[in-house]
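To begin, one chain is listed below as structure tokens, in the form predicted on its own.
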Amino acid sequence: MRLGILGGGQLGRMLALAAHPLGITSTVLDPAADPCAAAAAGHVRGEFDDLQALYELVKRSDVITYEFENVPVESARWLAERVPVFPPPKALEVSQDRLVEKSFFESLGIPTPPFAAIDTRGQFEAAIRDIGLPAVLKTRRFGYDGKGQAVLRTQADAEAAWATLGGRPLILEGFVPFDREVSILAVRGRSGETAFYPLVENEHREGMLYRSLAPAANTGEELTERAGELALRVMTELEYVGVLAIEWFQDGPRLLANEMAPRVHNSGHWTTEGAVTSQFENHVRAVCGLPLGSAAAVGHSALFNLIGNRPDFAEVLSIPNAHLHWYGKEPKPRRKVGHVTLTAPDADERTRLADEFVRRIAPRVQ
């Protein structure tokens, strides 16, 4: 079996590493001369809308997936006419535009914060009156890791945000006074079988994921089942295959959908050491038509992103049960260059190890 991957970043790298023990060879398509995934996979260099490069990937692949959601939908559809592509291009189309995504959730009866489409200054002013402040103004496309959005608490904030973001398609969302942010990772195979990882609690800083705790504490069976049931609605409607991540705002017993990612996800990196089957292996299994593995957690895990700087590897590994993943990327400000997963038999030990990491390592890698 040959797996093609659109994108050669760290997610493509980890997918290729998960595919290798299954006897599956991988090839990534990426415009960079030396993407980090090329250390674990073959590499076709080209833009994602370059038909010659896309055709070369087709020749090297029995099935194609992608590692990020900003792949051109037209390219995914062109590929799907020649080789199976999972998740389906429709999932890309829904997730690439925040307004389309929120409207899709709404159509399935999935709760979201209040939202309004913004194309003109008049619509912006009307939306502020209807939704109120605080609110969040976001670009409809190409926003990630906190880019392309601004929190509006006052009218002065609104003026500044419009000056920066105005003139392009936008969405205004009501600000949710949530208790915490959680995410669920679900996976669906070609035959329709599904598996659900436990809810994960996420902490973001400056729009970027800083830490994830898995399983999330104090979720209760009802909240976990609710998240899985809502994720299943999405996967069923889209005839989805692969791993799907949905990020939620938890407000007491309520879950409000923030956004979905039709791919393996940063908040699921802990699964490599902390689950029976990692999200990467289960994604490969799903898109390649293999039976899914168990998504059950093994103990308790804490995930920390390494952002911007290279830590002392020896110091990281001196922390008990620390698992280092370095992506082979040049460190730059606000760039995810690796992650560390801490594993523990119980929540108390996880807290102790996480506190040690925060004290010794975190100040130098954020």
Ligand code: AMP
Contents of the next structure:
Amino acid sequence: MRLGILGGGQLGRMLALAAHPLGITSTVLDPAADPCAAAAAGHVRGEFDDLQALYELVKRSDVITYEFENVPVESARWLAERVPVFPPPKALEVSQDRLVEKSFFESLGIPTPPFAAIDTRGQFEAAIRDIGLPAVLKTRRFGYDGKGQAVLRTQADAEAAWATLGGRPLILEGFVPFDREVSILAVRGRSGETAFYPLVENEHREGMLYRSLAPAANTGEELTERAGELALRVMTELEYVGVLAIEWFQDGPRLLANEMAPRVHNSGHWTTEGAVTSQFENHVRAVCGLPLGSAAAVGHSALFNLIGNRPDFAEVLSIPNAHLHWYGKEPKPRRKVGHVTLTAPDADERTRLADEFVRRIAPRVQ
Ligand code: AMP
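Here we have the form predicted on its own; I need the corresponding form predicted in complex with the named molecule.
Zooming out: every chain and molecule, the one shown earlier first.
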């Protein structure tokens, strides 16, 4: 079996690494000369809308997936006419536009923060009146890691945000005074079978994922089941195949959907060491039509992203149960260059190890 992957970043690399022991070889399509995934996969160099490059990928693939959601939907559809593409291109279409995504959640009865489409100054003012402040103004497309958005607390913030973001298609969302952010990772196979990872608790810094705890602490069964049930609605509606991540704001007993990613997700990186089957392996199994593996957690994990700088590897590895994943990328400000997973038998030991990691490595977003 040959797997084609649109995108050659760290997610593509970890997918290819997971495919390898299953006897599946991978090829990534990426415009960069030496993308990070090329260490573990073949590489076709080209833009995501370059028909020649897409055709080359088709020739080298029995099934195609993607590792980031800003692949042009037309390219995914063009590929899907020639070779199976999973997750279905419709999932890309939904997740590329925050307004389409929130409307899609709403149509499935999945709670979201209040939101309104903003194209004009008049709509902006009306939405501020309806939704109230504080609120968050976001570009509908191409926003990630906190880019293309502004928190509005005062009218002056609104003016400033309009000056930078106005003119593009936008969405205004009510600001959710959440207790915490959580995510669910779910996977659906080609035969329709599903598996759900436990709920993960995520801490962001400067709009980027800094730390995840899995399973999330103090989580009743009810909340986990509810997140799973809502994810199942999305997967069923889209006839989804592969790993799906949905990020939530938890406000007391309520879960409000923030966004979904039709791919393996940063908040699932702990699964390589902390789950029976990693998200990467389960994604590969799903898209290749193989049976899924158990998504149960093995103990308790803490995941830290390495952002913008390189720690001392020996120092990291001297922490008990620390697993280092370095992506082989040049550190640059706000660039995810690796992650560390700490595994522990219980939540208390996880806290102890995470504290030790923070004290000794002082991971900072740089
Ligand atoms: P996003 O790119 O939409 O995931 O937003 C990045 C981060 O900004 C989220 O993880 C939250 O920490 C924060 N954020 C985004 N939208 C809202 C909202 N409506 N209410 C409160 N915080 C938000």
